[in-house]
Structure formats: C-alpha cells, structure tokens
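Only one chain is included here, represented as structure tokens and corresponding to the form predicted alone.
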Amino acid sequence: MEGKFSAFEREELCNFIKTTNRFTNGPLVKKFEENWSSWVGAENSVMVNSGASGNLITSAILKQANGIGEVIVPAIGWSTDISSLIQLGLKPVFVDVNIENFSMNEIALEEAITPDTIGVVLIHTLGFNGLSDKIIELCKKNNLFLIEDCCEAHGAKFRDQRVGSFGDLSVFSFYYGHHITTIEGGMVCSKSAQFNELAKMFRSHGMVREAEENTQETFKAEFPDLNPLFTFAVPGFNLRSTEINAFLGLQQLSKIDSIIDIRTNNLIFWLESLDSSLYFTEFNLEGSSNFALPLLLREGDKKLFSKITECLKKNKVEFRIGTAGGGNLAKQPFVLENSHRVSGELINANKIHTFGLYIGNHENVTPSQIKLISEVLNDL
C-alpha cells in the first residue's frame, strides 16, 4: 500500500533538496498560500507550521480586534481550539453538538450568547460540514467573530462553497493522517487585508515588516526611533514554514480532489455497511469530505463498547476513543484549571465521548477493507 507520498514525489522532494539554496519562508511558501486560497475560495492564506499555531493566530487576532471576553466552542474539537484561548486570556463557553455532524449545535450556541460573547469557533468535525444558515445569522446579528476550525474538513462544503470561506477566519491542518499532508503545517484564511496582515504578523515575531507597505510606513512615521526591520507591532510568535513544506504542499494540492472523492465514498460505504440497529449511521452527509470513519453506538452499552474496542485491537485496527480530541474537552484537566463556562448539558458531547470512536480512513483504503472490519463490528 502506497503512503501518503508516492514514489514519484519522494524523488521530486529529494530532487529539491539538492538544488535549493533556500529552504527558510519563501516563493514556494506564497505559491502555496496563493493555489490554497484559490481551491478553498478564500480571499487571503498565510501558512503556518501547523493547524494548532493556526488556532493561536486565529486567536490572537481574534483577541486584537474584539478585545477580552467569552468564546463559545463545542465540546467536542481538539485540545487547541481552546488552549490557545485559555492561553490568550479569552474564556472558553462550552456548548452541545450534534449527533448528526459532531459540531456545534446551533440552539446550543444561541443560547449561550451574552453581552460578554466576543466570538465564535466553530469546528467542522470529522470532515462534516459544521455550517448552518441560522449559526451565520447569529454571529452576524450578534456581531460576533466567527472563526472556522477546518483541520479535518479539506474540502467540505456548505452550499456548494467550500468551508473555510465563510468565517471572518479560518485555520487548515496538514498533519500527516489528513486529506493531504506536508508532514507538519497549516494554514490561516481571512477575509480582510487587516486579518491578513496581523496573520503575518503574529506568525513572524510581530514584526512589521511582514506588513503591506503602506502598514511599514504608517510605523515608522509614529516609531521614528526604531529599525524599520525590527518594529514588532503585536506580540507575536515565529509560527513559519519552509519551503520544503510548502513543496510538499504543491504536491499533495494537485490530487487533492480524487482523494475527497475516496475518502467520501469510503465513508458512505462504512455507514451502509454498517448494522443500523447497533450503531447510528444517520450522519448528514452533505458537503461532507471525511476525515476518519465515525462509529457511534445506537444505545448507551458499555459491555458492548468494550467489545468493539478490544476487537479493534486484536485485529490490530487503530482508533480514537471520542474522536481525535479525547471527547468531551469540558472534562478535561487544563479547562477545569482555568476560566471556562459550560452552557447547558453536554447531552450529545457525553455520548461521543462514552460510546464513540472513529478508526481511520485514507485513499488507500478499499471497499473489501471496509466490508471486512464492518461484518466483525456488526457480528459483535
């Protein structure tokens, strides 16, 4: 079976390395950034060295133009979605998600809105669409920054526009199990030219410098006294790539459609394949591209769950217990230590995080691999 880099880009890959003299954030990086905002129908893209510093620029950015004050999240994401929060003093507000697409529930969200609620961040869990007509009415009649978490949704649509576009921001993995890879990095999509600047600028020490140049001249009117090369205008961090990253990147963006294509197909199969009776298969497909296959049961049955996962494991299949995050982030040991709130029960994020897992899934996955795994789980 073929990983996630064929042969041919391997050699392609070696083939740089040897004649590149600059490996540092580059012309590859920005060709990259530019054929990303293209494909997802984003205005502006800065890559960073990961999905998780794309949640602390998000944030940081976040943080610049709303000030300090309460972020809804839901329950179920990953660990980032709210460290990075926690760690730029806003206050995580944990609500409910749906069975159907593990994200926000958008009751939940509404819910949860006070005058101290600041923003939004909304995941598209699992590769489904997280999107919703009444969660954009919201934070547009609440004034509130939307920022779309789409590490595991490479892809996914929401009326027919692909996520990632609708948000005020939005942040993209390229960790090696999703859709494509450059081993490590991310991306960050805004709207404005200001969110893409300060995105610039948090992910390279805060200088100015990485600003338009309008932005660098504006500084050194007011900073007359500084180096135009060392002006730090927002405390920044260094989140850069490279550009062997960004080759990679390039590589893996031309094939990117088909492997959606199989990965889509995948899980339509899974959830056919699948005993209805035991385990719940209504998931909402629609402008899905998924991640990983869901496997969720129908009713709470511990002895049952216990099965599946020792099955999983004696036939040497890999999975994550409560998807990727670990399941209900609320319980966990850095958001009981710090600020946080919890609006309404957690009913659905208790359930994933009890009686759900995912295993994985790939372009190289086949429907006889599927079938197979699909008939032991429904025998159990």
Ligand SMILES: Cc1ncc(COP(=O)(O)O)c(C=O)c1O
The other form holds:
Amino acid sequence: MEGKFSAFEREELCNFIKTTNRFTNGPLVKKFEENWSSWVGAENSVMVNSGASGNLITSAILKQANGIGEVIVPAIGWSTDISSLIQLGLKPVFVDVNIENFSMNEIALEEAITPDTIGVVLIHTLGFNGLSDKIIELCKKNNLFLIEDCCEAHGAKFRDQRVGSFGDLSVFSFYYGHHITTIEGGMVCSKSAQFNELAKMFRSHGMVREAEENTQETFKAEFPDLNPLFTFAVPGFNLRSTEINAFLGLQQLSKIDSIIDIRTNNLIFWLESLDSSLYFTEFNLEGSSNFALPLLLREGDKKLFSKITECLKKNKVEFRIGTAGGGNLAKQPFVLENSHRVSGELINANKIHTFGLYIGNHENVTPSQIKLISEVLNDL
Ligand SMILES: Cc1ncc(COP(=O)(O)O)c(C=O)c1O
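Based on the form predicted alone presented above, generate the structure block for the form predicted in complex with this ligand.
Every chain and every other molecule in the complex is listed next, the one we just looked at coming first.
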C-alpha cells in the first residue's frame, strides 16, 4: 500500500529538495494558498504548520477584533479549538451537538448567547456539514464572529458551497489522517483583507512587514523610531509552514476531489451495511465529505459497546472512542481547571462520549473491508 504519497510523488519530492534553495515560507506556500482559496471558494488563505496553529490564529484574530468575552463551542470537537481560547483569556461556553451530524445544535446555541458572547466556533465534525441557515442568522443577528473549523471536513458543502467559505474565518488541517495531507500543516481562510493581514502577522511573530504596503506605511509614520523590518504590530507566534509541506499540498490538491468521492462512497456503504436496529444510521449526508466512519449505538448498552471495542481491538481495526476529540470536551482536565461555562445539558455529547466511536476512512479503504467489519459488528 502506498499510503498517502505514491512512489512517483515521493520521487518528485526528493527532486524538489535536491534542487530548491528556498525551504521556508516562500513561493510554493503562496501558490498553495492561492489554489486552496479557489478550491474552497474563500477570499484569502494563509498556510500554517498545523490545524491547531490555525485555531490559535483564528482565536487571536477574534480577540484582536472583539476583545475578551465568551465564545460558544460544541462539546464534541477537538482540544485546540478550546485550548486556543483559554490561552488567550477567552471563555469557552459548551453547548450540545446533534446526533445526525455530531455538530453544534442550533437551539442550544441560541440559548447560550448572552451579552458577553463575542463569537462562535462551529466544528464540521467528521466531515458532516455543521452549518444551518439558523446558525448563520443567529451569528448575524447577534453580531457574533463565526469561526468554522473544517479540519475534518475538506470539501463538505452547505447549500452547494464548500464549508470554510461562510465564516469570518475558517481553519483546515492537513495532518496525516485527513482528506489530504502535507504531513503536518493547516490553513486559515478569511473573508476580509484585514483578517488575512492579521493572520499573516500572527503567523510570523506579529511582524508588520507581513502586512500590506499601506499598513506598513501607517506603522512607519506612527512609530518613526522603530526599524520597519522589526516592528511588531500584534502579539504573534511563529506558525509558518515550510516549502516542503506546500509542495506536498499542491500535489495532494490535484487529487482531492477523487479522494473525497471515495471517502463519501465508503461512508454511504458503511451506513447501508450496518444493522440499523443496533446502530444509528440516519446521519445527515447532505454535503458530507467523510473524515471517518461513525459508529453510535442506538440504545445505551455498555455491554454491547465493550464487546464492540474488544472485537475491533482483536481484529486490529483502529478506532477512537467518542470521535476525534475523545468525546465530551467539557469533561477534560484542561477545561475543568480553567474558566468555562456549560450551557444546557450535553445529552447527545454524552451519548457520543459513552456509546460512540469512529473507525478510520481513507481512499485505500475498500468496500469489501467495510463489508467485513460491518458484518462482524452486526453479529455482535
Ligand atoms: C476539528 C479539529 N480541529 C483541529 C484539529 C487540529 O489539527 P492538527 O492535528 O493539524 O493540529 C483537528 C485534528 O485532527 C481536528 O479534528
């Protein structure tokens, strides 16, 4: 099995390394950013060295734009959506998710909004579209900053438009197990030139030289005693990508559509093959671009769930209990130790936490493998 990189692609990578003299953040990063923007349908993209780095940048821009306040997050997702807020002094407010897409519930979101709310982090979990008209309307009506985390949802669509193009900002991950990979890597997309400029500065130490010419001129005029090359406008990080990762990204982008087709067909076949009296199968597939194959017990049966995990272990099938982030994030030590709020009951998140898991999906996973696993699980 070739994994994510074919022999030819590995050869091309070696040739690139042998011949280039530019290894960090350069023309290939820029080209990948441009191509990514046009594929997603986003105005701007800034490549970073991971999805978690993307989370850090979007949270930093949210704080820069709206100051300190509460940010509504789903209880099912990923740690760095929450930890980036905590690190920047913002307060996560956890709400429940839907069973049919494992993503933020719109009624729970509405109930969690207070005068202190400044933003929403919407996670498109497992490649399901997590957006709805109501969520977009709630953000608009309450003047809330919308961040879409699309790290598990490259190519997922809402109303026939790719996710990541709706929010004020969005984040993608190119970690190894994702739809496409740069080994480590990520992307921050934004709608406005101002946020794009901020993303570039936060990515690169906070440096003004990353900004547009007119911004650089403004800082030069306001801070005449500072060296323009070393003027730091925002409290930045170094989250830049190398050219090597961008080289891989460009290669991978050329096959993303066929990868998504295979993954999505795998999900459909998986749900058709599972015994729907034992397992929940009525997921919302509209616009889905599958990340991993979900398994959720229809009834909360602890005995059956441990039989399933034992069986998967015995057969060397990798799985993650509670989905990618380990289930209900509001239970995690780093959350309990820091300022946060839980709004409403996390009924579905707890169900997924205790009776849900996922099995990996990949363009090399075949229908016969899916059939075999589902038959074994149905027999339990
Ligand atoms: C929803 C979500 N956000 C953020 C990340 C972080 O991405 P990375 O592993 O590239 O740092 C992940 C990782 O899988 C994720 O699933």
